[in-house]
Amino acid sequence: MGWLSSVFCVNPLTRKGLFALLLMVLEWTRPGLSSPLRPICDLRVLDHFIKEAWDAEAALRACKDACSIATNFTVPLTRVDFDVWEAMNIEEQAQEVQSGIHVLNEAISSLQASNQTDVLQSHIDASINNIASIRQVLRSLSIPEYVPPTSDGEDKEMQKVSSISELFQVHINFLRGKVRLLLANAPVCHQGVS
């Protein structure tokens, strides 16, 4: 059977995420494309990822006890102080978003090792795939990659949550907040616009 059968025998939620990723990759690798990535400035792409995160969180709320795990997750803060955000330059905003995406990816990926229901596992896999796709979107906008901090101090932009449902709620809010703000104001999307 192998990997090919596993691609076609996944649940529909994971298939949608894989399909979206495949479309983006095919667009970027199209013959005759002079640049490696074309900017993805349409916020409807982000809306797709937000909807999938909502679906995962809703499934977790319905799952309750069968989807619980006794651990704390480090996640990014989702609140935005607009005065502080707008005073930051694009590199600082990008670092904050990339750092948050990195931490969310680590938290959600840590769930793969736990024994979860098939429903939860499909949402975990889809969320990890969506984070990879969001990273590709950021790369297409020339947003700098995540650079780990040089100090070992605790990051003031992080918090702890104690349930999978809270983890996915933070995921949704982070996408709706800081990621959306960064994408909406990406310089490459405003070139030639007066």
Contents of the next structure:
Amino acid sequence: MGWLSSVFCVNPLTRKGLFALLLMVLEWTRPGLSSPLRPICDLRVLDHFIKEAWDAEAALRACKDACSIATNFTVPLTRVDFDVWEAMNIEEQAQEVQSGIHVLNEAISSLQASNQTDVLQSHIDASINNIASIRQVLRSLSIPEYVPPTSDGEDKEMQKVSSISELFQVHINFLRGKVRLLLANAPVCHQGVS
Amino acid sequence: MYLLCKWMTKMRSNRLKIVFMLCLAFVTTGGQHFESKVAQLLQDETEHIKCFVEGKDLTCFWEEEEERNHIHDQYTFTYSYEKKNKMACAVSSLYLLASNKTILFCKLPKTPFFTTLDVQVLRDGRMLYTRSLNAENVLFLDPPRNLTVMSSGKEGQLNVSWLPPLLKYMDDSMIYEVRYAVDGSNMGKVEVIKVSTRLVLLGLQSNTRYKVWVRVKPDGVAYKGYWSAWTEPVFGVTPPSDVDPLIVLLVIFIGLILCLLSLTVILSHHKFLLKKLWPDIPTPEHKFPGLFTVYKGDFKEWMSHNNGSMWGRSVPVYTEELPSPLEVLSEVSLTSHGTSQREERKPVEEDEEKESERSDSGLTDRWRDPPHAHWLMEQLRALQENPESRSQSSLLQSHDTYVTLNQGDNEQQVDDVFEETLPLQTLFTTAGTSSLGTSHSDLGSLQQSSGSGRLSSQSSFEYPNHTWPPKGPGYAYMAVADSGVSMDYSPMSSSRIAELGKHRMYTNDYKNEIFPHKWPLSGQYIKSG
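Can you switch from the form predicted alone and show the form predicted together with the partner chain instead?
After this comes the whole thing, all chains and molecules, with the earlier chain placed first.
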């Protein structure tokens, strides 16, 4: 377990680190054509990640000047129009969520390489771990993965931000909005309910 | 919705009028909530532009400054999402009766969530207020519906249940607050409960009427907002406390049994308990027969009437006659006695039968001085007549006996005892009185004690109160039968013990080493030692 945690930069002493590590191990140990993961329908799991994202956003809201960087981040759109959202089918919703998570993950991971303060680094690490966990949760709900194709022009569903605080605002809003709506309406969790 | 209704009032057809009435009804019902929300936010919210989401519509309002007239012509409200195109919203006014204030507000239909909204208020083209917010953070929910309070049947409990406000996607993100108080009292308690729409109130008073209120708020994880208004109070009565009659009966029964048991114990041991609680005061009445009953506590009279008592006579004897012999004994030297005793013991057994006294080694010299025989006989008679003195003398003898045991020849102890008794018998038979014979045992014991007193020259000093006519060492020993005042043999014996370094029980080991020695020296006198 020790080398696992070191390889994936996960701190097993924290709850979230342990959870993330557990999910990774579960993913590894499952056989090729194995039975699917037990669906994680409880939204409290996602709420836990959202709470941590709130902490990161609050910490970085205060840090403006020191935490600004030169490059821009491509991040997903977080806006949810309920009428529009309800009109979409599950696959479209899943696609939008998965692509958004992918893009967000890339943007936050790019921060790891740069030299940041300890506080910021801890939040960055936590966010990356949480995104990985959310991916596991989506997989448990049989939501297909989707990687958006790299496009030259600006993507419709994407936007650009220029500061780390904005990046983490997008992060929290995306989790609270689209990801949560998708998980709340996952068909696997409503199979027993007519 | 308000503007729509205003437009619809201008229509003249009946159908439209009906629609208008419905619209009016809708507005008033919505308005009640709306006004209360506005009034509440007016107090709680600190921002200039106060916004809240009701349902899916965002409403932003601000307070009008009083001195202004024609308010809504001058104000402009603009908003933009994600810093894109700015849009304008129609401004309306509302007069609040309760607070006597006028507010200006704007409703944004179908507000997008999870994105940043920028709003501005302009007055006469100039920026008055501005604010940046997210719609999902300013949810202002309606109060919970269908609040019911029912008795659970258990003592001090009430079951409270309600329905959440009508909102999609937010059922699992709500937190409720239940307030309850005794009807008529202002002191209420609050219970917070997450997600669940049921609560059991515990620890309530029995048979009491309670008032219950509930309000709701987003839990702050996915959605944030303000506390809703309290519901209308609902009353509930707690069930009365009932004492199981079976338990009461059992308690009474057990109590009776315990009482009976305790009563039985007390009665069976009443004497013992009485003794412990109320002990008898000991009285010496049994020792003084008739003192309290006949003579009523007059001891003198009792004494005078009590002829058979030996106490009256024995006392003067003891106090008058005994001390001096000890002093006499002290003059006797120690050195010659020891050897002379042993030498003379055997050959003079027969001759020394008359002698009845034994003394310490210190009295050897005394023995060489013959005491007066007549006086000696008198003393013997006195001793005979006073058994207490004998007893005292025996006590003294025992003291002396202790002394000699320290030194004496153990192997001769038994012999000495027998030897001592013989001469005493002889002495008394020559006197020809049986009374003397009765004192034989005494004298024998006296002999024993004298025999033991080889080194007990110090013992003589223990009888200081013996008054003894200084007629020689022999008389001194007779006075050993004293009043018994010198009963504390312990100093002497203890000192002897310490000196000799031995610890022995000087109880019955009489030793009379002097006795055999005495006889050859003075055939008819009792040696005192």
